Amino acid sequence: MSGQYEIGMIGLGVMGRNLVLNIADHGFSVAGYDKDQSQLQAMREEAAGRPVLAAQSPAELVSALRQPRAVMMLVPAGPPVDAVIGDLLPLLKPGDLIIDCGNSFFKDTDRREQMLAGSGIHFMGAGVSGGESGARHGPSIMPGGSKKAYGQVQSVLEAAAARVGGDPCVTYLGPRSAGHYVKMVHNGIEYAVMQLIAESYDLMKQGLGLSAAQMQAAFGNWNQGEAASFLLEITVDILARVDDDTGNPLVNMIRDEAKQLGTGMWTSQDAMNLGVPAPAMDAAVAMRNLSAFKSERLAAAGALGGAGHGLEGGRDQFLSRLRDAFYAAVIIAYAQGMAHLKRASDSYGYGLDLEAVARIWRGGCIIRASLLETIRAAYRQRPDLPNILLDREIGGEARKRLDALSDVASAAARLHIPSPAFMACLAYFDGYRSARLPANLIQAQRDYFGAHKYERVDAEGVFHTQWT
């Protein structure tokens, strides 16, 4: 019926569709709508007996809508994001609501709320993790742009998304892009830590030479403990899953080329346009690329041989050290991406609260671990912390457990088990605790060769030197 509906959403694939349940259950009212008609008839039959509407067209949703209509489209990134909205604006009046739910470039972001402007329609970029079991359950959500346009779906949103200690995980980040440039840290912060994961699983199976089983228990253990986190929970259970045609642990049979959709090479492109350095989240997007050249590394393994293999001591000795390092390298690549975030809110005039960043990652969303709390905590007591490793507590943590750090790096150098995100999150540590660092050289080289100048440690100004 006319004008009824609370919220509308196109896109009706398993995140939008878990994300209609979602918002249903916690009895709102959807209008959906997807041009392709089986994805429209699955919604229909799934929501069977909630408030929800199966249109048959973009005209029909927005005429289901209440005044001012707020509309979220889950589509995928580029130019679908651009279609829809081309379907919406005739339909659409000054005041009304569209929220990007994807994964969506920021600066993309940032030129469809511009283009909105004009018209008086409102533009968010709404960042969604946690899956489709967190769309359904309850994600971790991301939205930026008018605060005064998230006013009309706050209540919306906070029935969505998951809760922690009665908090719910979501909060209005910042204008124009925030919440979208939020999400893609988000994002590559996750390209690491999966990366470390698969690096102490490589270690474990080439380096010790363990069972599937063998390595299920190990990954078991450290998430009973402080780097306890959804990744390596679903580790835990991807490690104990036998295939059905072999007999033989799955994750054995599933072909070794990592896709990526892009977000994490945006991360690393734009970390370097701020000039923070990110190297584990690099190292995570070189490694997937990587993986893709398949017939490559299979002609290079033959010709240039393969990875050693007996880690030196015993297998419950080293199993502890690489606890230990990958703990201090999750830390660290956490400290990355806040960094990252901190940068790009004082360059890009976001104004983000990083503390309540922490506190909406903690449930929902695919990095939630125990870690966020500690971060949310230090971020309560210090809002201006340029790096959390300067934390007492996290650095501290960091800094105890660097000798295994250290010794997984050089255990995974010796036997030529690749483990970069391992050695650029030490290289990174050792780096930013440098008081003194070789760029001194760089800079007379740059100075040599391209009369770039440099500055002196003991006068103001800067100087060239003809160095011939």
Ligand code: 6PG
Contents of the next structure:
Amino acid sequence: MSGQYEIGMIGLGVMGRNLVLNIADHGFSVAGYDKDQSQLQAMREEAAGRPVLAAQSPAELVSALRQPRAVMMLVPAGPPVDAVIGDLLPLLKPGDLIIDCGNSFFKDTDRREQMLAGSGIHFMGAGVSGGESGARHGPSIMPGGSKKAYGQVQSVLEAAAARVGGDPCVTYLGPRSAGHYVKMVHNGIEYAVMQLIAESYDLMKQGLGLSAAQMQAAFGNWNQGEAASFLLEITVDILARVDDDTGNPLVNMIRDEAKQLGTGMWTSQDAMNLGVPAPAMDAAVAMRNLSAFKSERLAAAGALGGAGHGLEGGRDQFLSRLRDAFYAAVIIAYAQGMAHLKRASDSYGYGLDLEAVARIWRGGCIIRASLLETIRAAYRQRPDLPNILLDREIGGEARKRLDALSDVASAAARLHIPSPAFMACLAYFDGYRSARLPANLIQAQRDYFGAHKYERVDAEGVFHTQWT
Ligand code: 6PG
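Alongside the form predicted alone that was just displayed, please also present the structure of the form predicted in complex with 6-phosphogluconic acid (6PG).
Let's see the whole complex now, leading with the same chain.
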């Protein structure tokens, strides 16, 4: 039996429901299912008047769909995704498509696609970014998998996605786990930029003694310029928010222990696997981990003396240096993420078009920022650009703010205000533009203790020295 609904959605948490409403608002009929009756009921109420079916079982959902069927799922990454696939498998036919819209680990996506390949059922891993409001009003969607299967759902995804200058923030990215990989690195960049904003906040608060209102004004000012971005915008809103109970800025009432679902850590881990440096992401993950050691930090603050002293000198001058340092560091963090994607594309055979990645990140997603327009232009001019820092305009923007970045990094070091993301970005930039690094000494040491051999600057071949 075949129904007439255009697309299905399994998993009707807030993200799933909002995506259903978004898709239905664009005139597509959607069948939704969740094993939790209260979620199903919530969708029924929210979707009243729209072409939306609340299915009572996966079987009812599948039989309501037009063939070939397309079923999206938005459930937590890990075993729940396998469980939904297990439910759907006996109900679907060759040519049908399952789309995992969650933050699945890319190797799981590869495994699932392979597992389904024999059955003729297509599988697509599609990263969806933008949180609740993105899902409702237009997310950035990063699909990978079978290109033919993408054609089945292209019109739905393009209608639901955010738009910038008429372009939908979705495009087919590449085979297998390409979409989930791009989403993972998106989140790595998200972690790095969040950490840079947090370090800026700490420098303003501890270093300059600014109030929440003053910090709000400073970040608001940055957000008017070249660094304009969604993450700065929400930071301004956050700093304005007063706690109803205490009258304090709400941010001051929040425990300083950051949680994480894992995508930032995966980005760092896979950058290591690929041998591609991603120190801003590493620093961001490390600082979230360190923040979780609250009781040890409290003990260490007592035993070792708390960090953070006031900054001497002009406040306005430092704020202006910080603004420049922030933008330089953000450019460098995006550079790490894009270079990571380039390496992953070559190593895993994704064939990524980085101009397209920058294009679909300009709207809807958490890392949307004015900078992405410039990054997109750089790849349009040179699609095989190894690193955006080699683009004249982008490299120049970072270069001209480099003194500010080193001023901020040294002020942070002097004040003992931990700012590893700023420092990592500075060191990456300086390392990347070093014609000569001290790796010659490391090679000598490796050869000394392990006879690992080295290459010479003046001759071909490999050499070993009896060092003692
Ligand atoms: C997005 C977000 C989204 C989610 C993060 C949170 O792009 O919409 O990245 O996917 O909010 O996964 O990640 P952490 O819990 O790891 O901070």
